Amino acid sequence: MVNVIGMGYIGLPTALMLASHGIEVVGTDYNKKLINTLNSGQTTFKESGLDQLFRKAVEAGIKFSTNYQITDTYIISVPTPYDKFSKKVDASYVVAAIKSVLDVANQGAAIVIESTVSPGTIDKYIRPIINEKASQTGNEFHLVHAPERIIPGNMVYELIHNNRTVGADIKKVGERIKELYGSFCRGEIVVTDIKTAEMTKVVENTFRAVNIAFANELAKICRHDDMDVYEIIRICNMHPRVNILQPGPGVGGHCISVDPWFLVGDYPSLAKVIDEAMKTNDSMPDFVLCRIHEIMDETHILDKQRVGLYGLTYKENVDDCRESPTLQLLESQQRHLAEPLKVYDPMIAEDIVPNQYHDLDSFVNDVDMIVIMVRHEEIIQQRKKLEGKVILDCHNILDMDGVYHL
């Protein structure tokens, strides 16, 4: 049996995928409300294909509990935030989960950490706990790091098709965990050491963050001299060895906006390019605010309450708001004691910010200017409803006359 710890955005899909491929699984989370929801037959967030996978896993016998299970294999998938001042990883959730697992784990159990951590985190925070418990009980436990590599909006597909990395102290243990993931994963699964696995996951997201920062900085440069950044990127990308990404209103989620800071926090004198790239990405919500004010002056919109932000989530077609650029923009507004702008997102059912709408028509009718912060499929399909409005398209998705860009 596999006990998956943490039924969030990563742990739940992983547990469901294992269960639906013949593995006995118990999903554990300390949140009683969440566990009760799962046991009532409902998922806890929106994701393409998740409900179907959930039904298949339930039919296969998956169970959900607030209790840690006595077994030989654990997968830890709990949050790993970072300290915004030191930029270092906060491993407290992983540490707490490990301690709880060690209270019940069988002799020789494999403890797989899926949570993304900075290089050296397992040696610094986790291994001492394992060694202490082993010396107290005489039991041996095996540490493994198998960082997740999936993205919200396409989790189910990527769980099956993406390549994976398994880091282990003992190759035989790593091969056993590789076989476990191989029950559903069609991608290549590489077995390596733990620190290499830690580093590769962080580097993957850092690479993407730096490339996004280049596009965002390019947008600022082009705005300064009134050049079309999208046309410039289009032409540059015609070169066979150039692939510039698209600029946007900021970077959110729990990977690209967080993981690179681990390297900055751990290697402050070395990670200079990464540090500046992250600062560039973090500056984009404020840059959007400046563009809003510029366009308001140009179009003679005097009332800020007639400006609306389309999109609250950190990316399109998901309900995940973690580190959302829109929330960052609203926080910046609040620091300047400004009245929050109107906001609408078709993926968010609950009120999470002031002036939030839950109907596109009402939102459009109550504003003169719309800022497209998220490229949800809805806004592309319903773009005719925006006719007559001043539009700041932060993603260059609308082929309409008179649209403003970053």
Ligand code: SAJ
Second form
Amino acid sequence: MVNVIGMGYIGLPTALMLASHGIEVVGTDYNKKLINTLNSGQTTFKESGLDQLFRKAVEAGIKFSTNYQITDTYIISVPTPYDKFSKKVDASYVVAAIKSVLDVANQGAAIVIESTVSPGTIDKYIRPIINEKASQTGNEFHLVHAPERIIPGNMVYELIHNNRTVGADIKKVGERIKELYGSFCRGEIVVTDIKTAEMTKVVENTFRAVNIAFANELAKICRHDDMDVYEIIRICNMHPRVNILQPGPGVGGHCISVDPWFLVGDYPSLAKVIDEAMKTNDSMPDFVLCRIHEIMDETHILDKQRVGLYGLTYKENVDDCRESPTLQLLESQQRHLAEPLKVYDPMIAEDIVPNQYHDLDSFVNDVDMIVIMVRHEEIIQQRKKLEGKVILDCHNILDMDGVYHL
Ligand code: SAJ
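So the form predicted on its own is up there; where is the form predicted together with the ligand?
Every component of the complex follows; first up is the chain already shown.
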């Protein structure tokens, strides 16, 4: 039996995938409300294909509980935030989960950490706890790091099709865990050591963050001299060895906007490019605010100041607002605008910020300028409703005349 710890964005789909491929699974989380919701037959966030997978897993017998289970395989998938000041990984949730696991784990159990951690974290914070328990009880435990790689919005597909990395101290244990993931994963699964697995995960996300920062910097350069950044990137990307990502209003989510900081925090005198790239990405919400001001000036709507932000989530078609550029922009809005910004997001049902709308028509009626912060499918379908408004399209998705860009 596999006990998956942490029923969040990664742990839940992973547990469901294992269960629907013939593995006996118990999903554990200390959040009683979350476990009650799962036990009542409902999922806890929106994700394409998740509800079908959930039903399959329930039929296959998956269980959810707040208790840690006595077994020989654990997968730990709890948050690893970063400390905003030191920029270092905060391993406290993983440490707490490991301690609870060690209270019940069988002799010889494999403890797989899926949460993203910076290189060396497992040796520094986790291994000493395992060693101490082993010396107290005489039991042996095996550490494994199998960082998740799935992208929100396409998680179910990517769980099956992405390649994976499994880092282990002992090859045989790594192979056993490879076989476990192989129950559903059709990608290649590479077995390596733990520190290499830690580093590859952080490097993958850092590569993407640096690439996006490059695109954002190009957007600023192009704005300065009135060039079309999208056309320039499109043409450059026709070169066989160029692949520039897209500029945007900022970088959010719990991965691309967080993981690269681990390298800056751990190697401050070495990770220079990464540091600058992260600062560039973090500067984008303020850049958008400046653009709003410029455009209001240009279109003479400055006196009215009825501006609305379309999108609150960190990216399109998900209901996750972690580190969202819109939230970052709202935090600094007072510095630039007299009137509070209005906000609407079709993916967010509950009220999470002031002046939030839950209906596109009333939102559009109440504003003169609309800033596309997130390119949800809805706004592409409903773009006709925006006619007559001043529009700042931060993603270059609206094929309409008179639209302003970053
Ligand atoms: N973004 C841009 N320009 C782009 C692409 C993205 O500004 O060209 C922005 C998005 O709007 C968003 C942020 O970047 O605010 C991050 O979005 P994302 O879609 O790039 O990534 P995540 O955070 O949803 O998922 C990433 C994925 N990592 C990579 O692609 C290397 C996923 O595979 C990882 O599993 C996940 O992080 C994770 O958990 O680490």
